[in-house]
Structure formats: C-alpha cells, structure tokens
Amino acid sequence: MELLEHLKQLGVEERLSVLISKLADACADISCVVEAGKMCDKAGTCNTFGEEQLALDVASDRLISSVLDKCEDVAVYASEELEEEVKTGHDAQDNFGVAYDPLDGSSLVNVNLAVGSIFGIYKCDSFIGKKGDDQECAMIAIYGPRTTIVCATKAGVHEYTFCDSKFNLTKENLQIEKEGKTFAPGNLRACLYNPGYRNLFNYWLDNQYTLRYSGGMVPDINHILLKGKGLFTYPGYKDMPDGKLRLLYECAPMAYIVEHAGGRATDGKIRLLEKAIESLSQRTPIFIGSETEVMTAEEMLK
C-alpha cells in the first residue's frame, strides 16, 4: 500500500498526510543526490552552529525548503542548517511548523555508510516554547542500501520503502521490547570525565551486549526500531555538558518515534518530550531505546 493511501486508511488528518507525502518526495530526491555521490566536498560555508557544510548538506536543505516554501499548510519551518525560523507567509489557522535536520550524519557519505533526514511536525507559528509532546508527527528517512521512511503519528509507527518511484508500506506497527542487549554508545570520550558512563560501558561489556554503532544517529535508532530492541546514548561531557545533539532537530523527533513504538527517551533525568524548546540551537543529552535499558543507564549515571 502506498504511503498516502495508508495514512488515509489510518485516519491521519488529510492535510498532515499530504504534508508527509510531500516531505517523502523530497527525501526521494535527496536519496538520488546521495546515491550519485558527487557532492561530498565541503561547500566552503558553515551552518548556524559553526560546523562546516558539505555541498550535500546545502543541496538537501534546499530540496526540503523548496517543498515547504510552496506548501500552503506550512506557516513556519526551521532547519539545522539555518540560523532562524523561516516564516512562509501562509498564516491560516492550524497551519503546520516543520523542524528538520536535512542530512544527519553527512560526513559518513564519503565512506558509503547510511545517513538520514529527521523531521518533527507541529501545529505552530513558532517552535519556541513548544515541547516534543506537541508534535503531530515525527519522521526519519534512511538512505542506505534501500531508501526507507519511518513515520510516527498518533496512529502508530510504520515503515515505508521507496520502490518504483513511490514509498510503499513494508512494516506496520513497529514495537520496541522492554529489554534488548544491543547498544550504540555515542560520545565515548565522556568516559574520561563521567565515572557513571564508564561504569555503564563496562556493564554492557560484562553482560555481553552486542555493539551496533555506525556513528550516525538515524541508522542506529532505525536499527533499534526494526530489530525491536536496544539502546542509543549520547551524554554530555566536560567541554559540552549538554552533549552535541539538538533537541528540536534531532532528539525530540526521535523521542516521539521511539515512545510511540513503546520505548523510552530521556536526558538521563526527565522525558525528552517534556523539555521545552528554549532556543533553536538547544542541545540535550539523550538515552533512548528499550525501556529497561534506558532506566539502567539513568540509574548508573545518577
């Protein structure tokens, strides 16, 4: 069943379904650019966080923003590659706001590892003051051997695969088990400054957990969703006490997807979906995946 048809069957609001479908089309275009492998060089520019951009980052951002600029149901969008929110001028009541990371893990493209895009969709005209719980939908696209989308709404979490120029339903109602001895440990340098994180890492080793870490948040959390178990972590450390990952663009959408699949997502103390967005650049630690595994991490990091 094709994406838009399935969303309709699930009872997802029509305007939201159409927006999801348009973003999926942009992801299909990004997939073609990634597959071509011709834009892995640096663009000679930096994003709003001072990080050097690849030409691929810039191209991905333009493909998504061009869709959002034309969509009359979108009032505002925010990209990790841009400094400020962009108002589209479409101010109808109950219009959507879309926050996105156009190409998460883009530095992995030139070594041919999977990368992805991340989207959080709200009903808003600004993201400041919103919480992850306010999202209407969260979605990730994975550009690997296949191009897939995992989409979460109040009607569940489902996977769609790009084939014959469209996204078709391939897995329904993804669910994460409470336990799962698989770990993806981001920011291991934190072990130098945080004895709790070092103890947690040793706990994984002593209990024969399986390492599944690619260096990309999207493929690693997608692995948890499709295998139905596991844990992804990215704590803070000495130089970056709030970690590296952004609440709006990365962690809130991922938390929405994982919680709707029965998992747990916190900053080590509180639910990520309860954290208010105070700035577009706000960072947060993240512990996400199987409920029991996240709770174990929280306890050892106290």
Ligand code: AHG
The other form holds:
Amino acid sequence: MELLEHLKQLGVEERLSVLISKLADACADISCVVEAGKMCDKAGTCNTFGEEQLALDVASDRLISSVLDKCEDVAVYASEELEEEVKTGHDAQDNFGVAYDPLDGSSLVNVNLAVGSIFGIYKCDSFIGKKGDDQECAMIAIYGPRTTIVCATKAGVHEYTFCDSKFNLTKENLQIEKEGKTFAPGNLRACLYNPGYRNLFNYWLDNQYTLRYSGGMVPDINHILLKGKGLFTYPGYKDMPDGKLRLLYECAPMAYIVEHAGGRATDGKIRLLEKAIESLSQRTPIFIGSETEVMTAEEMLK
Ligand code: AHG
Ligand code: MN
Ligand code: MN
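Show the same protein again, this time as the form predicted together with this ligand rather than the form predicted on its own.
Let's see the whole complex now, leading with the same chain.
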C-alpha cells in the first residue's frame, strides 16, 4: 500500500499526510543525488555550526526547502544547514513548522556508507519554546542499499520502501523491546574524561553485547527500530558538555520515533521530548533505544 493511502487509512490528518508525502518525494530526489555520487566535494562554505558543507548537504537542503517554500500548509521551517528559521509567508492558523537535517552523516557518503535525512513536524510559527513532545510527526529517510522512510505519528511507527517511483508500506507498527544486547556507542572519546561512560562500555563488553555502529545516527537508530532492540548513545564531555548532536534537528525527532515505538530517549537525566528548544543550534547528549538498556546507561553515568 502506498504511503499516502496508508496514512489516510490510519486516520492521519489529511494536510499532515500530504506534507509527509511531499517530504518523502524530496527524499526520493535526494536518494538520486546520493546515488549519483557526484557532489561529495566540499562546497567551500560552512554551516551555522562551523562545519564544512559538502555540495551534497547544500543540494539536499535545497531539495527540501524548495518543497517547503511552495507548501501552503507550512508557516516556518528550520534546517541544520541554515542560520535562521525561514518564514514562508503562509502563516495561517494551524499551519506546520518543519525542522530538518537534510543529510545526516554526510561525511560517510564518499565511502559509500548509509546516510539519511531527519524531520520533525510541529504545528507552530516558530520552534523556539517548543518541545519535542509538541511534534505531530517525525520521520527519517535512509539512503542505503534501499531508500526507506520510517514515519511516526500518533498512529504508530511504520516503514515504507521506495520502489517503482513510490513509497510502499513494508513494515507496520515497529516496536522496540525493553531489552536488547546491541550497542551503538557514539563519542567513545568521552571515556577519557567520563569514567561512567568507560564503565558502561566495559559493561557492554563484559555482557557480550553486539556492536552495531556505522557512524551515522540515522542508520544506527534505524537498525534499532527494525531489529526491535538495542541502544545508541552520544554523551558529552569536558569541552563539549552537551555532545555534538542537535536537539531540534536530530535528537527530538529521533526521540519521538523511538518513544512511539515503545523505546526510551533521554539526555541521561531528562526525557528528550520534555526539553524546551531554547535555540536552533542547541545540542544535547542522547541515550536512546530499548528502555532497560537506556536506564542502565543512565544509572552508570550518574
Ligand atoms: P553530521 O550531522 O555532521 O553529518 O554528523 C553526523 C552525526 C551522527 O550521524 C553520528 O552518529 C555522529 O555525528 C558521529 O559523530 P562523530 O563524528 O563524533 O563520531
Ligand atoms: Mn546531522
Ligand atoms: Mn546534516
């Protein structure tokens, strides 16, 4: 069953369903650019975080922003690649706000590892002061051997696969078990300064956990969603107390998806979805996945 038809069957609001479907189309276009492998060079510019942009980051951002600029149901959008939120001029009441990371893990593209896009959809005309809990939908696209989308709304978390120019439902109602001995340990550099994280790492080794880490948060969390277990971590340390990953563009959408699949997502103390978005560039540590595994991590990092 096709994406739009399935969302309709689930009872998802029509305007939201159409927006999701338009974003999915933009992801299909991004997957073509990723596959072509022609834009892996540096664009010669930096994003607002001071990170060097690839031509591909910029192209992916434009493919999404041009869809959002035209969409009458979208009042505002914000992108990891843009400095400020963009008001579209379509500011009718109840219009949507879309926050996105157009291409997460773009440094993995030139070695042909999987990358992805991340979206959080709100009803708002600014993201400042919102919380992840205010999202109406969160979605990731994975550009791997196949192009897939995992879309979460109040009506559950479902996977769609791109084939014959359409996204078709491939897995319904993804669920994450409470326990699962699979770990994706981001920022292991933190072990040098944070004995709790080193102890946690040793706990995983001592208990024969399976390592599943690609260096891309989207495929790593997609792995947890599709296998239905495991955890992903990215703590901060000394000079980077909040780590690297961004609340609005990366962590809040991931937390929405994982919680709707029955998992847990915190910054080590607080539920990520309860953290207020104070600035577009706000970073946060993240512990996400199977509930018990995340709680063990929180306990050991106290
Ligand atoms: P970016 O948004 O700059 O593409 O970064 C990718 C993220 C995430 O996908 C991954 O888990 C993490 O960065 C890896 O970070 P390190 O480079 O610190 O290992
Ligand atoms: Mn990113
Ligand atoms: Mn990015």
